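A single chain, nothing else alongside it, follows as structure tokens in the form predicted alone.
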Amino acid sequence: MANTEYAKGLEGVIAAESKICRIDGENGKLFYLGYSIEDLARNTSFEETTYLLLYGELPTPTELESFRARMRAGRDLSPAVLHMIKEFPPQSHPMELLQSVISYLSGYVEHKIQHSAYCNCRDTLHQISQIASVVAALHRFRQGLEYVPPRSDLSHGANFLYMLHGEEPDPEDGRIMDACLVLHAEHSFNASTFTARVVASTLSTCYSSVSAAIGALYGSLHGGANERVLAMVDEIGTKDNVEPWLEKALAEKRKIMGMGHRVYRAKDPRAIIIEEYLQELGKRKGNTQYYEILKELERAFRERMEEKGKPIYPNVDYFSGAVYALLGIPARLFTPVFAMGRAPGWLAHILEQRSDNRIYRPKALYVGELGKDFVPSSERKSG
């Protein structure tokens, strides 16, 4: 065994080959595809951004109309579905919600084929298309309202803001919300993305491996983090209480929510744009108090780790929580969000792994006894 190579966590072990997406954690880097970050949440939309994770290249004008088209029609909840949001156990979690609904999504696509190996996403979008769907008419129903069915004119993010609050969205709030999924579309193999791949790599279906990852995802040390840094901005309630508050955390040995992440040791590229958004959405609705709070606290932390020679930056889910919460998004929502941005990453993932399959195997170093007697249960003692 002195040989057996160990790393917990599987951390900075390479499992696979991957052409999807390229983090250059030292510079603060993030590729799609080849494309930058920057260029595709500025340029494209999200329905844009899945056709290239799903398709592997940008599309053409009539390629992305016709996409569109398929995507916005798919966007509907079938009366079943919708019946089983309605019943889903109120106490529940959301994320307990989308992970069963996926499931059984899968038994209304047409001529569905058995054999997984023949599930192609790239025809059914349920996974993209419908998530949004579950997440905003699941807020409707334990708000006691109505199911708004979506539109077809609309971005996906605009769409998503019309069907939980029941009002066509600014057109800048619905730009903006589109281009948040866009960030939060794909980022490598991170624990959901792995999952994903894991059950994939056994030939199951495009449903389970997406219900997987969003299991994975729902862990509190993986998705969610941006919910408890807007608790903690509203803990600390006021910009000049900023810096007493950081005492007292740092004091107590509190880790400050959205500051660092496992690859970066940079700046996160996502965290800049979705900085931006939060500034202009804060100036246009009046409200810069989340901005200003945000700031100050990423100013006074850095300050004090940069003394002790450790640099820590903000990661994307730093200042999203506080723009979902200006779109009018609660942050019991923000995780399943999050989800809805993930799930092209996820399929494309999942198509990748079984372009050039082979089934997940890793061992595990044991560490335990052998060569146990045996006691028959009547001569076992306890204790």
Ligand SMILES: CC(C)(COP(=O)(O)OP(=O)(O)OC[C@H]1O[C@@H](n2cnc3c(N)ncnc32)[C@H](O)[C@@H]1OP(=O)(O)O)[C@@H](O)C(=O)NCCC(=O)NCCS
Given for the second form:
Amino acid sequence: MANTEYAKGLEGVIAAESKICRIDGENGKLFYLGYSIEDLARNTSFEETTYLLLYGELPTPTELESFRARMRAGRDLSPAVLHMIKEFPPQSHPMELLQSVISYLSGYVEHKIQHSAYCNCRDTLHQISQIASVVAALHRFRQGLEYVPPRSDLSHGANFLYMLHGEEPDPEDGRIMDACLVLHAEHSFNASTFTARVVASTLSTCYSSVSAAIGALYGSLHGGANERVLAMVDEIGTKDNVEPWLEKALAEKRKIMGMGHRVYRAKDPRAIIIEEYLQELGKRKGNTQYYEILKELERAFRERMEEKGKPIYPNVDYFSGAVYALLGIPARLFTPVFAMGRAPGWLAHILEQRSDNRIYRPKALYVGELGKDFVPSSERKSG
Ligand SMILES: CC(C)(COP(=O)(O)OP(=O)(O)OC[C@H]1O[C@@H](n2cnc3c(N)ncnc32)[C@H](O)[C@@H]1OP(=O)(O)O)[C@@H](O)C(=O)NCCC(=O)NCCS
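Can you switch from the form predicted alone and show the form predicted together with the named molecule instead?
And the full complex, kicking off with our chain again.
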């Protein structure tokens, strides 16, 4: 038995070997399968990055074409799933629906495919495709609108915007949406990915692993910071109000949403890329308010924290909520959009876990009592 030290939240504990993702927190670098996030976001589609994550290498043009066709064939929702979305309790969160839909989908898949431990994540690409369609359909039903069937001539990101809004997006909007999904596709052993691996390590199906991962992402300490960034920007209101707002927020010991990261000690490389998208989108849509407020807040916050000797930088969530808002995505869908992007990462980790599996079984540091006298129930007194 190697390390038996207690690390709350498993901080610093190495739980498995992995070739999928490397985060260099000191220098603000991120790689999927050895490729820099900058190269992937600028030069690949979400489908191409999904292929990379699931097969470990970039596809040839022919491989990409057939993979893309398979992913796109999985986009349309069956009447049963559409019925389920319509009937889901209207007050429920979209993440609760997503988690349930993934479990439900598994009921339609042949037992032997679900349980063939070596290949099923590559055979169940419809999981990735359908998450986007479910999010779009839910939004439309809750707006009292009709389901928009998918198109197979659009990228994953552009098709999502099409199914959400019912009209073909501006090609640049589609490209930015797709690139945002690439940026969210993988991030090593975060809570949802680790959850997916733990479930996969029991040799459960990839559906139950993905469904569990969605449950983990739903929690406010994991997904959801970008939604809170947008609420913060609305609260600030104008660029001129940044300084007084920050003064008050810091005096009240509030956390500045979208700032700081457990691993990065430099600006999150994904934030650098999303910031460019926000600037570009803002100019094109004639709304530069989000960008101006966020840049001013970044400058002012950094100045304050440097004075205290604690430089804190923006993370991926700092600019992404504003980008989604400019793409017409409501804040309640931000965490589901995160799930749309992260699904290939979860599947890649499930495959890797199975390729050299050992069930996860850490120990607890027992701090309870021992040797208590057993009292029969009839003799137990209340109070
Ligand atoms: C992400 C986060 C949980 C990391 O927490 P962490 O690992 O404890 O952060 P650090 O160890 O780097 O914190 C160093 C110091 O900076 C402070 N700090 C970190 N992030 C801060 C923020 N966003 N606003 C204000 N102060 C912050 C910490 O409170 C800590 O102060 P202390 O030394 O007085 O206790 C934290 O930065 C945070 O809550 N950020 C806002 C929420 C968010 O954007 N989450 C999405 C993450 S992808």
